[in-house]
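First comes one chain, alone, set out as structure tokens in the form predicted on its own.
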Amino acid sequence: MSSITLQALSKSYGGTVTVDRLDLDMREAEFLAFLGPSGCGKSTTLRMIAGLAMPDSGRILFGERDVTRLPPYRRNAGLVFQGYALFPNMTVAGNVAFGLQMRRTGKAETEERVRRALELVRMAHLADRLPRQLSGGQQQRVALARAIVYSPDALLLDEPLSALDAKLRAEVRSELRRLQQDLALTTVFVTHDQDEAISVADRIAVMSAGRIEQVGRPEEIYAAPASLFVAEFLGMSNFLPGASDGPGRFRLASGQVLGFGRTGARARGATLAVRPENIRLSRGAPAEAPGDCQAVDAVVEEVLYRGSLVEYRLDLGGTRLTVHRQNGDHDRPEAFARGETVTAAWRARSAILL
């Protein structure tokens, strides 16, 4: 395993800058997801790390290694693809062992590592079969296989779950994490799906336009964005406009003055962000309303049964308010039906200033 180190890394095509002087520094080890939606570089730069595409300008170090010139097979990345990349006439054994057959390793050294990679991904009862006789998480699990068999110092995946369907792809990122800890390798993930990111990876950097908006722990991105969009790209907020009213304060466009707990660090003091699910609803005012509580009152416009929440969507003179409630075998949510003018409440300390 190795450390990756990017400095100052840039890359355009035919004019328009796809990566802009990024800088990371990625531990031993760790498990780093780049977020972002399509376009904003995110595996510009995982291509860059993997030397399938050489960068304008800027550095990128293994360790203390620099690698920035280097042919993709000169630098020990395992590379995952979206499609897989499978040899379709070959079995499942022979893909896996294919890297190593390239490297001229011996025979009996191919196959006792091809066997322990594909018991690491509990695929060896299936080593005598083709590609088309596999579903797609166990043609993932080969892919994997095939990333891990040669020890890496990195593991490089590019959307590598977007191809199976939702309950198959929970299934295998599991697996993913499980296997990326058993190895302690250092592993390095490109998704849109921000499920996928908080669920598997220890950091995140989310990434708009070629740079990096904000890098950190999935709890402490989701808890204290750093911007407008890590706040709507990272979960869902409700965003209330209006204008900072002095320390702690803010005025909505309605005239009423709320208070908040955070500011963004590139908060430009015109929204409002609150989680649906840091929102009390009630008839009237608050039953136990806290010391900090903020409280406006809004219309009921839809009620969404969504299975473990209900979703209430709210008109708050103008604006939309979303609040989920969770559902369970105890102390079920009160039920607010549409058209009723209720209160939605929280805590200042859960509202950040954007």
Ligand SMILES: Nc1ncnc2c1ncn2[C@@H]1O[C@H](COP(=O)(O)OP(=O)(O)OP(=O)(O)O)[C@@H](O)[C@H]1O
Given for the second form:
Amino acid sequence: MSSITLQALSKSYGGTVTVDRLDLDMREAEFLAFLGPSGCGKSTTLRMIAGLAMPDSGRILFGERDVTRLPPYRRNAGLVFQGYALFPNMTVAGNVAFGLQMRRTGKAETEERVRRALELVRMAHLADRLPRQLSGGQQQRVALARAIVYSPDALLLDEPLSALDAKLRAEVRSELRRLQQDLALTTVFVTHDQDEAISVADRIAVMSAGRIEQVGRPEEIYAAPASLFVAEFLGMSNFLPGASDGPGRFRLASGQVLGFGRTGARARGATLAVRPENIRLSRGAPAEAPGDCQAVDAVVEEVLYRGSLVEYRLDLGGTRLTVHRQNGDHDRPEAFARGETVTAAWRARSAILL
Ligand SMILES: Nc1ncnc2c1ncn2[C@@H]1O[C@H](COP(=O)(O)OP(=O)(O)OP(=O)(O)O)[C@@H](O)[C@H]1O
Ligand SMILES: [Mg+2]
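After the form predicted on its own, can we look at the form predicted together with the named molecule?
In what comes next, the whole complex appears, and the chain from above leads the way.
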């Protein structure tokens, strides 16, 4: 396995900068997800790491080895790209063996490695099937086996699960994570799905317009987004407009002043963000108000039953405020009806200035 370092990596297509002086240090055996909207340069970055696209400038290191100008086959990286086409006229075992045969591996060793790779992805019992006799998830696992069979130094995955339905995706995703940990594979995973990135990666690099906006552990990025862009991309939904009003103070358009606990590293100071699960509703003043309680009055506009939770959509002087209340039989919190005026409260430390 090897660490991966990107230094000031840049690439333009037809005068448009696609990847812009990107720096990144990955540890050995780390699982890193590139997360960002369509067109932000995720695939281009991955293709440069794989050797399928040549950077205009910058360097790529695998461990101490400068691979910037090496062709793909000399980088020893396993690749799985979206679509992951298997050879349709070859069996599962044949598909997995193909890369080894290209590398002139001996017959006995090839058989042994293919068997082990298929066992790792739990496909050994289907080794003699053709791809069309497999489900999408099974094909996906074969593609993974094909990528890991020659003990790559790194695994490079571009939206490898996007063709699967939600249930299968979650299944293959946890298999992938297990495999990556068992083999201690340095893995780069490209996705535009925040849930996927959060549940699978050691660290997430959030990309926007060819640059990394923020890189950190999922819980860091979730709890402390550096910018409005990152917060929005990670599904944060409450953004209160206003203006910073001195240290730790934020003034809403209504004139009400609220406290907050944190300022994003790239904050512009015009938005206060609070997660829906951090807001409590009550009629009148909140019953157990902690010292740093912030409260606003708002009108219930919609009540949506969402299975494990109830979502309240409130109107706060023209701004939408979404509140999630967990369902469960351990307590019976008050229910609120459409049209009611309620108090929405949260702790200052759970609000972030962005
Ligand atoms: N070979 C190419 N020739 C010209 N332009 C390209 C090429 N590859 C990518 N681009 C452009 O570079 C930009 C970034 O593309 P890239 O494929 O890296 O985006 P992405 O983040 O992977 O998006 P998606 O989530 O849609 O896959 C896009 O505007 C794209 O049109
Ligand atoms: Mg892409």
